[in-house]
Amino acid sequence: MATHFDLLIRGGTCMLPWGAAETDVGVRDGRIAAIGPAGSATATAEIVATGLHVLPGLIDPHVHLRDPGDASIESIPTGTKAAVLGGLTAVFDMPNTSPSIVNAETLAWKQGYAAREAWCDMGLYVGGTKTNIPDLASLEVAAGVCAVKVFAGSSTGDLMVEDDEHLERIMRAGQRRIAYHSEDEYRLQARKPNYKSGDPYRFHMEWRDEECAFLGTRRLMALARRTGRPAHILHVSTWQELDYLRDYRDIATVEVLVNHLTQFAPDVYDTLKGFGVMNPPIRGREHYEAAWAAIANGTVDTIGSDHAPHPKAAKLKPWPDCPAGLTGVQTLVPVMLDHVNAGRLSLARMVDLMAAGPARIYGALNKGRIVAGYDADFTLVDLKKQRRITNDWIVTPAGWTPFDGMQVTGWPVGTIIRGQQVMRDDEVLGTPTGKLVAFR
């Protein structure tokens, strides 16, 4: 008798561990069952993958959706529609939504939110505060947490940690890695009064300056050494903190984000005006230029796209009076992928940042790789594709994008996640079926 599989992946060049092969997969009940030629078995799904390849399902560790404080500006099942659309199988969720996420009460509802209303599947950051510290070792190990993100700078209300004795006190509260934006909040207050509405946009980044990043960086390397406590130190933007991390590697993993390998100033402030303004800020070309020597050298463990949409109207404002914060999720694989065929990394190396990277990072089981018995998640892309990003593609209500009109090759053409098929050639198909990740 023939073998049967539901779902039959034909003829693609599929990203193994161990290298690329021409060959095909089969899928059983949302786990990835056999890897090789399938010569007669039958399927109750197939997909011919020829001049294709076939990705372990790519994630997006860093986005904020930031339903349901405004759903006109983002939502989990916008910004989870965008996600699949863009070739992802999961995103991971900051906890500075609305409402945030730093409690029992408020990580159940988001929970139940994405299982109901997910289009991919997710992971969920829980915030570390100066008042939730003794309930953060049970909190980090709750169903779908990826990780306690802390906002050592930039942030607001209770998200902000920008102290020693508090950042200490949450390193000491459980045992997962902890992501952090680092920027040193004092710094940024004391520079703040010698800007004004008005001011260009480029002092964004001359306000939150390379010192800023470097000092908020060195004093988490020396807090997680006294503590011991793991630490991932999110879109690192300054050539100081990727060399200086390369000496803290038994404590610190990296991520950089795709706008910090993709654009540089001044030009992206004089082309885009507030919507190049994000923070940690995209800055000059020496930095762009270490960003992907890190990628090279293997400094960087992951990619993120930091997705945190603004209405279109609040970024037309003048600098400082536009939000920080850039649109991603749906054009994270496509502008990666554009890199890919540019020569500035290998498609192994992106998947390594970009699937194995985040599972690995983050402890995500069953995710990242494409072998036997993971979860049937994969990104189909044809590499030769040509096509141009606009502001009419993106689904996010938001609108726009900061990489409209730009020309990319290399473009994903099918989602499947857990083996179902939720992507095909920019339609999103079915219905919403993601699931929160499971971590270890």
Ligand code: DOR
Contents of the next structure:
Amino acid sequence: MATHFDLLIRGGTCMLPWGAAETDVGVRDGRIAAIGPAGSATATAEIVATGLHVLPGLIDPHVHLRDPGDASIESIPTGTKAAVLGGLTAVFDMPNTSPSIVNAETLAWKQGYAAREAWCDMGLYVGGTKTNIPDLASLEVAAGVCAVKVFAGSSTGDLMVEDDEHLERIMRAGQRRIAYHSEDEYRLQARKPNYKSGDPYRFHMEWRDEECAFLGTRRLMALARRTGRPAHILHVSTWQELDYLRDYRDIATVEVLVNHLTQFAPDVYDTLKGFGVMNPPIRGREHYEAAWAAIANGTVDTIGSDHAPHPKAAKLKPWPDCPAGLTGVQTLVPVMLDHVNAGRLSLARMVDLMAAGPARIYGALNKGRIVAGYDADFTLVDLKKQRRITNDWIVTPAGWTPFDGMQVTGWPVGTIIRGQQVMRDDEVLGTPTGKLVAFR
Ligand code: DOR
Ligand code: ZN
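Complement to the form predicted on its own: the form predicted in complex with the named molecule:
Next comes the full complex, this chain leading.
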């Protein structure tokens, strides 16, 4: 290995694309310069990673950085600080923030803000709406944009495209993969009058039932086939969709949320009440099991947290007045590592879902793999470390997590972004140096 590096990570077990290897990694100018025994090579900074796993920088491709109180001004610094504490090197931020990201002006606002204030690298979604269709082709190729996001069913915010005519026009208005919130809005609205304020929290999954999600996905797949426009179905939550989407792999990729892999009804509503309410809902055990089967058989491409930090006071309201959405950007990696330790997936599959997967699906350049020339983004993991996730560890102002009290095995102990260590042992280092991710 060549002589001098900016950073040398010695002695860790590196999760290379072709397998795990106990080896060293040399970094120069923010990029991976060498992989192999470092021998007598020197470096400006060294990390001794003996006993640790060195993963390619893990990505959360589904966050809503929109903190309580002030919708936006504080949320990029706090949300991305939570991300690096949780072992993430990049997050992709949804457009239903305040302001919504739907045109060149609002996009420029978020691009600038991300470049100045983010602790980790960021990708930005642009919202597709009924009124910005002519602009989408240029918006989707703007700096840092990971995808157009379409809310085909209502959730937080006012971005919504419920009808086939507008959905088809959006699909015909560009090239890149579109990310969808898939719940059929007509069915949601038709069922709403069946429920009243104060009904049990578990009625959330009866109102937004399996058919809402499945029907939404069937409609989107018909349009995607017709138009040839690639689709990424976010937070797939039913066994029916997971089964069905296997016949659409030519056109569709699949995200599953960590919540749908960790919690199920009715337990989640009995114990968490409003703090378990999200869209699409956490459902019964058969869906949880189907999600794990889809992880095992390869149907799932990416895993996200859907971090959506609603204030505690709002989540304490009776159903359905409590807003839908759970915090998650800080807990995603610890909870997934615990699943690895429990034998539910391999560490290699976790890396595939959380680094290589998002890079491939969204076309992120130079991210997601430990290979020479790629960005030197790493998540250092202690697979044996045991800890309890608690609300007081959460740094976003919401200050709560649906995983409060969960004992986990496996913890991120270092976050390195483009060769710079930004988190070590629960401590954030330096100043925010996040950049916009470059996409194909
Ligand atoms: O539960 C959710 N909350 N699901 C979404 O799709 C949006 C999110 C939010 O923005 O609050
Ligand atoms: Zn979301």
